[in-house]
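Heads up, the chain below is alone and in the form predicted alone; it's given as structure tokens.
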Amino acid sequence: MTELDLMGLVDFVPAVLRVTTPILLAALGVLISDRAGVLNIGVEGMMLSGAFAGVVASAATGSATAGLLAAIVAGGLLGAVLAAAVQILKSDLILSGIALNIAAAAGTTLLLFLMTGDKGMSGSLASKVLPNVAIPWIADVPVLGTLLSGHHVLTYAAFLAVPGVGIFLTRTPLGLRLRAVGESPESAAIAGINVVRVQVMALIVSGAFAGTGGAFLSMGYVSWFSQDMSAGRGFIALAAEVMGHGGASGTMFASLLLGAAEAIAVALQGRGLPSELMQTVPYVVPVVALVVYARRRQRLLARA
């Protein structure tokens, strides 16, 4: 047994990556919408809907890939609904996002009951799960193989998406237009950018990321859908994006921090600490981090 085994890192690191995956996917979606000036408050409901759509579609088709696509589409459609509410009906972005979260929680529970007769779980549906991926050569390396190989396919997708989103926002014409809209919609409009189109696109893509995060919950983290199974991860993703200072890499590190907090909480429950207390840790950590961030920013502004 190696020193790393003794320190528990061989078990802890994969646990952190697994817990971080849905948070990171949703946070990247929030990042895209935020940089376009339309913060996706409905990300929690989009994750939940994606989780539900993935289970139902994979059970209906017998294909995990079809389930993943359904989850992405479900999240994107809810992003389009939120965009329509804001851009066409001129409703408030924050209130519309909150309403979408409530509607998603109630709607998925209702549909689950209509399909299975059970309001709690989708155990009667023969849904599929997405696979884990073994990396050739690395998988056979002691310790390193355990740390880097054998993770869920969406875990790799989430971390590979980080540089992709970063390059998109900073190196591509569409990404630069999106950031211009977020910085100053009026100036962007004067420059000939279709502000509404960019913000609608941002919310749809943001919803697709959130739906993918939901697919991981029901087709990777576990193999079924349960009522309110997103359990606030969408709101934690919002905190991760804020803690990430508007950058893809910063959002990733913030997601890892929050994922580590949740993994530690789960581990401490196994050591006999009160589960009710430990379940608060993943939610207390982002609050504390945001308070520290806000105070630091106030000091910087005061010095300016």
Contents of the next structure:
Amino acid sequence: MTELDLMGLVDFVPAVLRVTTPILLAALGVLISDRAGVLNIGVEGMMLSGAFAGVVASAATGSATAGLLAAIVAGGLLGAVLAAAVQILKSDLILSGIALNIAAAAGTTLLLFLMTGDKGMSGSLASKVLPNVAIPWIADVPVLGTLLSGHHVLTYAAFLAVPGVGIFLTRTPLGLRLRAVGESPESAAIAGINVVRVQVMALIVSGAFAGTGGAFLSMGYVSWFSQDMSAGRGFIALAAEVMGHGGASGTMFASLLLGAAEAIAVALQGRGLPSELMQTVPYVVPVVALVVYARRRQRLLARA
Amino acid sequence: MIRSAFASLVLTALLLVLVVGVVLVPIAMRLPDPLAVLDMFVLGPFRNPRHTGNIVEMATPAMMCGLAVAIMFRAGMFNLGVEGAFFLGGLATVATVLVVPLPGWAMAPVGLLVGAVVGSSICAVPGYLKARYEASELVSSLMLNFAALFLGLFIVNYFLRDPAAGAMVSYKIPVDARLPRLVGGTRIHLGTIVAVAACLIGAVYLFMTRGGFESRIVGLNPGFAAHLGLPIRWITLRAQLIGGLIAAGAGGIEMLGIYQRFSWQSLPGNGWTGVVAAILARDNPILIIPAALFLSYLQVGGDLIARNFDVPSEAVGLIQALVLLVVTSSAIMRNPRLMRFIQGRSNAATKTGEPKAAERSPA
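Based on the form predicted alone presented above, generate the structure block for the form predicted in complex with the partner chain.
After this comes the whole thing, all chains and molecules, with the earlier chain placed first.
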């Protein structure tokens, strides 16, 4: 590989990280819910609501941090709503998640209209964006600087959360209980674990992660909210979690793979390939990856 | 049995009224004349034959998408590809009648057939991947919906786009290909009859044929089905294929029945309405007909208040979501005390000469 290609590759990394960030945040949320046995299909709607809450709150307070907090709270609240639907109303988990996605799409549009008189975009709201972070010293090193420094604050948060979630799930008593509930709720209950409480908590945390991913969309990726702006990223996060083998690092690599696919598609779009066709790539790659992963698992099972 | 089915019907109806009220009343209260808004929403669709016709027009795709969902869910698969199949089916149908030189009488049938086959892939592929590789059909069908959308926009933009039209829409659908309108003053078309017939045939298929029985066994209890030696993979795949063909056919029928050109720029949402209709009808094809009519009635009411007052029609989406939530809520729907309360009342009603309503409601 020539030096020029290598530099192009290095410059490509920030684009990949940018696209990966919302997917990774949401996928970590899905991971926590999945390990607790309550797969969060509503992650798409929670992201959308987080994006909306971030824009509204930051515009109202003039503070980007308040926007981020609002996004986290909005996601967590919807997680609580989903938990209430499943635990109190005894609704079906997946159908409740679908209901939440429909409600979030309609609800954010409705609220945006009530607030601004516009159904499509939040352009009239003076919302804030969260900053990019330059790491001192490293920022000045040629290649390393591009790779490690100058990314969005939530990009760092997402990648730092990976070991956090991993350690939480595998090395803490609460994480152990959470996985026990996911493996076998009956046995966990016999062992004295409060299954309902663990699952409610997992869905709230899952929603908070999705809300943070949403905040990145409207306060980092772009600086406004637009109708249905999550555009299936929550579903891509579901795919990333399934591909990630139920582990935090696996989920991260899967998210990076899907993020890279999308970033390549965006780059090729710039070189004159039909943009619509390139836009299918982020949705086709997960399906192919799922099949590859499922085949491998089948072969391993057959050998065992 | 019949009595409890009737009780759940009453309960569902009460809940629906409640849900509509919960969403609509606060929105209406914002406006100077809340009663006029509620009146427009509830009675508006029946004041004008054109609007009543709108209910039937909108119910047509909802019935077929609901039927597709019911057949796939009954076989135990959470395949959500209906939305993409509907979109792609509509596009492939329009593309066929525009591109392939056909005699006028053959346009609609050939177009619909091609549309159904092409569009069904969005449901069939996740079904195949699940049956063959155990890949989650839920995730892959959600992904393929979006892939279908962008593939469709590519095809419209590069092959079917009419440069004379301002927006990104296809050439005009030839008049010969369009489905005949049935009722003057409305847009009710032949597709409505097809949709009702499909639901009836779907009920016969699910409850009276061997194939439907097999797929219900697989959906209810895969372990038992395996014990019986049923070819589970083929049975689930067959259900996804049938569901996909119906959903994609619905997209084609919608295009040839209502539209002048292919003009969808995003997923139209009929598939999700189908999911709600199927759940509301408890995956019963006959009940899907009233469920679809009811959901369309809400949509027409929502569109009417959106047009006449300062209320976006998205309020209907909130109602749909709440309907989905409360109808699947077994804490409400299977609450013994609530059921007994309603049954006690319906017993009284039965004694005073209202037995037909109970008999009419299938379990």
